[in-house]
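Presented below, as structure tokens, is a lone chain in the form predicted alone.
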Amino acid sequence: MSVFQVKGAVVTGAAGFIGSHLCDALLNRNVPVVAVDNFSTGMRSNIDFLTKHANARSLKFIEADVIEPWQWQKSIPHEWMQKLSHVFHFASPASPPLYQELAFSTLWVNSLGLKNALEFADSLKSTGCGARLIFSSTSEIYGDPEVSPQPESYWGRVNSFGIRSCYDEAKRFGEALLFTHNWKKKTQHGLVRIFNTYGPRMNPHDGRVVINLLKQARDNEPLTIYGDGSQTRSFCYIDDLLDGVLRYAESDITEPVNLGNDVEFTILELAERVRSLHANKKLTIIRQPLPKDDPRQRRPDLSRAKQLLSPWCPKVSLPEGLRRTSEWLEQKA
């Protein structure tokens, strides 16, 4: 029996790729969801999507800026109020190009933004049902990492004064905060570490590299890989993804946890698979200068959730959540 049962939620960044999934998700199990999001990076189709959701009227959307006050929880009802379990601190840009065109603001809402969600979270007390953030980390706090696969007991190499440095030390200030704020207030809150995360809904003009390629793909353009494409990642289908948070939100672990895949792929054999999925298009592929502090090698060790998020394991193979993105993808051309 889950010790902390999701009967309702608040999440943050609810119109981006993981948030939205993560509000879908909620809705299916007909949980009251509070979406929030001021649509820096999200998109407002994602929300569209979640209004035609079969059980929408559990859902309220308030778009605000998570690193400001929050007045806005105001006016949200108090029959929900008194159902919030759960708060999922998603929001944040996630994609290079994003995180640093909006490098400060990413530096506020992995700080000031997770400062408001928490207290909004204990605050919640005072109404008898509690509430239990999961702030959304990052294996970008590994940095170029030294150890493959990567545990979580690994500190990490990170350039902490570089151009990706507002994304990684924003969430390793993040996880900091929430250690802390466990330690002095004796709460139970906790954190996923995400890995590479693919899927339908994805942002097509965002920059990260499975939905780069497949767009490219479906335009019928070369596919363009950095550097000579040696260095790894480990992709996960969307689904396995929300699958491992719901569960760690549901239990009462409040260390990290690496969720991802663990099978690796270099980023030349991501471009060959897209390539061989569109094999009657007959596509190139072109090479540009590797960006600066990009990361040689991601790869999660993922025994420390198999065991507590025990039967979890991702499950949706590269080829097959390729083969499911593109026709979402398609579908939107």
Ligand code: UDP
Given for the second form:
Amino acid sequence: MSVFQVKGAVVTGAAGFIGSHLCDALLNRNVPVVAVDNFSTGMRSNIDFLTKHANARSLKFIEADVIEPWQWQKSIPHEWMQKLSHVFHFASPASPPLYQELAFSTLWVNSLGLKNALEFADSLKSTGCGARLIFSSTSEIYGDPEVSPQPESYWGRVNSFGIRSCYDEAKRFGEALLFTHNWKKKTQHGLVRIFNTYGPRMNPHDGRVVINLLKQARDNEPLTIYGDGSQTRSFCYIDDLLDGVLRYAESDITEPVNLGNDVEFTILELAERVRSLHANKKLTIIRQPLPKDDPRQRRPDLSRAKQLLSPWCPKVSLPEGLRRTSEWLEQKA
Ligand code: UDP
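Having looked at the form predicted alone, could you now put up the form predicted together with this ligand?
Up next: the whole complex, starting with the chain shown before.
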């Protein structure tokens, strides 16, 4: 049921993979979008893509770092401010190599950046109670889990003092901040826990496994497997994720909801799927060291999502999603 219909939105991280698809989906609904990004990991080509949208007049792009005070809000026309019903705080590096390179920014964007976004959302009175904020949390808050699949009730197993902690703990802090904000200020903001998601317009250089393997296959390079490839992930195609995000945004749910695909693959199986997409090439697989604290398994328990966001459920299979992503990547070459 649509309780909080999206009438206008601020999207932070709009040049990023998920953020740009979110802006696209909102423009498809002819919703005004204030898109914010500082291009620390997002791609200018994603904003260029949005500026060519048939409803691009409903898009306002602002180049800014959301960690800094949101002075730019003064440049949003009054009529737009009146319509803003949602703030999607999706800005954050998300791939392990990039969040480790930008470790401090990762810590701050999920804490100070989220604080700024919450304060901005609450300052909007157009809907009578301020805008609803949706925070992009992550399966990483479960760390290297002892239970599989991971339900939202699982508290996780995270190393707070290691190379992944700048991301994992920042997202956990973000969740705590959002919970406390709702509790103390009686607001109705929410968060989704996003599991491994892939699709067109991912940064081909960001190092995440799906896009990395597809790029290597495209360029006729060996496919890199970290460790023995027996670790598992569950891969969600971007369209399925967005459908869930928008259903969540329009509900009044404030508790965390897992979003992803619950079909689990080993990384070796993923590499085989990529190989079979390029059957005409003789692609080899090479082993590289497993990064520190790399989770052994990851698969969402989607019971809560399927119940609360009904009739949502992931529909795009891995072979189909890989085919679509690979087609996009080929055109980009
Ligand atoms: N991985 C791999 N080869 C690559 C990139 C990643 O084997 O070229 C592995 C990585 O070690 C991890 C899994 O694939 O076990 C998923 O990694 P990704 O960076 O996509 O994200 P994560 O789920 O670890 O946050």
